[in-house]
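Next up is one chain by itself, shown in structure tokens, the form predicted on its own.
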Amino acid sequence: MEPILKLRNLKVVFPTNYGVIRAVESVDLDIGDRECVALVGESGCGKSVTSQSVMRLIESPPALTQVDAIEFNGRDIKDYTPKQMQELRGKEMSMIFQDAMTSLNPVMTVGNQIDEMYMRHQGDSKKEAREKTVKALELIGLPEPRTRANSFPHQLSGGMRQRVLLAMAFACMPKLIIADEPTTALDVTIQAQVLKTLRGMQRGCGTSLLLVTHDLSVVASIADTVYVMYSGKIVEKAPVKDLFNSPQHPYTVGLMAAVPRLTDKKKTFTQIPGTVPHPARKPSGCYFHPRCEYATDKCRKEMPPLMGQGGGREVRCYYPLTAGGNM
């Protein structure tokens, strides 16, 4: 079965006074029909730039974007005009941003903002749109949906605002939803509720989902396939169970080790040594080699390709690790 989204050889750079920022380098990404794909990595690794490039939201200038293909639902949209993308966004693909307060219009009620989705993309009257809006707010678990529809964003809690974004994203039953750190500003309890709603809506509506996150605990509970990103490059791809059972890239192993566990009686805190390289001054060879205990001269000189490991797994490493964490 053909993927609903095929991203091929995406490169995004930002020329600055401090040098060329290579935000994304030769990224390929596939999302299957009704599949949840997670894009994981530290802040600044290029996750958000990648996701926004799929939606064609990265402006040029300031960015310089090059991509071989953005095939969505059987069409290559990389050369779509702004008008064509406006028709596509919201109707066939939607995005949930991490900061609901800045994503919502502060001078419009949340109901009016959702109404616009139905009026623009489905040709509904104002009355028809409002009824659908109320049902959408009820479906995502917002209490007193008809009353809340008349509220302004600042009158709602952070969790409620995030649910409003979910209702907007799913309004027209798009084929693909991109969720960029959708629970970042929420407390742990509300995060779990929002993620449960997001996963339930995704499955119920038969929508594909690209989840951008740095939180591996989120990935374990919601994703089917995981892409791990480091310094603008994909370093590992695997089905979620395989990734957690036997991570093969040293960076992925480091991320796993850094997750706090209730079973850790010593209550130790593990971190990856060193820091993420500056995007304008990346090291030669494998970008992770300055922080990798397994690095050799070959790693320092040559960038490893993304190599297939079987079972849908790929890893960008000359010396993939075994399930026990050894070469």
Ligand SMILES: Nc1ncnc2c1ncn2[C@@H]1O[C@H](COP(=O)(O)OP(=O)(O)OP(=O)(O)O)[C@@H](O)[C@H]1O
Contents of the next structure:
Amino acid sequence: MEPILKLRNLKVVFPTNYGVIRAVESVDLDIGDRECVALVGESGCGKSVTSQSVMRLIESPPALTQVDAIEFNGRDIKDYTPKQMQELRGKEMSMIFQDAMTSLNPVMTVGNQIDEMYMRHQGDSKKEAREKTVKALELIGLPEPRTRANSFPHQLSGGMRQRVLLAMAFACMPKLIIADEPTTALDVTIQAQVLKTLRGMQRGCGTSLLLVTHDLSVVASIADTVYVMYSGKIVEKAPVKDLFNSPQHPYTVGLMAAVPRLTDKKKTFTQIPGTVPHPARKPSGCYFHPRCEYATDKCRKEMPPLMGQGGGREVRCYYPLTAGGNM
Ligand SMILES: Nc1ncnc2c1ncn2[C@@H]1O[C@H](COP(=O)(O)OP(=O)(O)OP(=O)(O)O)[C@@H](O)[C@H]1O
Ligand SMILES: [Mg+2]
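Please give the other form, namely the form predicted together with this ligand, since only the form predicted on its own has been shown so far.
In what comes next, the whole complex appears, and the chain from above leads the way.
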């Protein structure tokens, strides 16, 4: 199966007053047809910069972006003009951000905002567009959709606003949706409902999804494949079940141990020792070595390559963990 998205060797650098920040270092990413790929990692590891680069939303300059290929739906869009990208966005790929209040226009009804998507990208008349909008609002679970289409964003709850963003993102049946922390701003119970709606719509519309999150419980409930990022690099890639059953990178193990489990009566959860390296002062060798209990001299000197482990798994570690323990 040909992937919908093939990102090759993405590098993004920000020159700043306190040094050069290598935000993304040689990232490859594949997203298959109808696949949900999750990109996870701690704050600042480069998830948003990576996902926005796919949509060519990182302004260069000030950033310096290099990429070998952004193959999307069979063509390379890395050299597309801003106008070509504008045509693509919303129609073939769209994005859902964390904060609906800043993504929606506060002085326009939600109905009118969704209508515009259909009018702009599908050439619908206002009347045709409104019919589709009402259907879309019904699909995302807005009660009395025809009346509620006349609501302004501030008249809806946070969860409903986020659902409106889903309706807008799916409006033109894009091939790929990128959702950057789509439920982080919501209460936990609402999060689960919105995620369920997102997953349902993704399946129903046959869309591929790149889900950016730092929340592993979100990943477990919705992703097919997971990429774990650390300090600008992919450190592990695996089908979701395999990742949760047998994480291979010590960092992934640490991330999982940091999630409190409901089954754990003592509610103990461990923290990964140390902190993420400053992006302008990354350590030598493997970036994770200062925090890794298994690090050797080799890890301190040489950056390990991403190594295939079979079964679609890859890990950037000289001593990947197995179910039986390290090495
Ligand atoms: N415009 C910018 N100028 C300078 N540095 C930037 C800029 N945008 C991002 N960065 C830096 O690039 C790195 C990656 O940032 P990014 O926003 O991708 O992290 P993230 O993984 O999405 O984090 P979070 O989980 O907090 O959203 C960070 O060190 C960040 O400070
Ligand atoms: Mg981010």
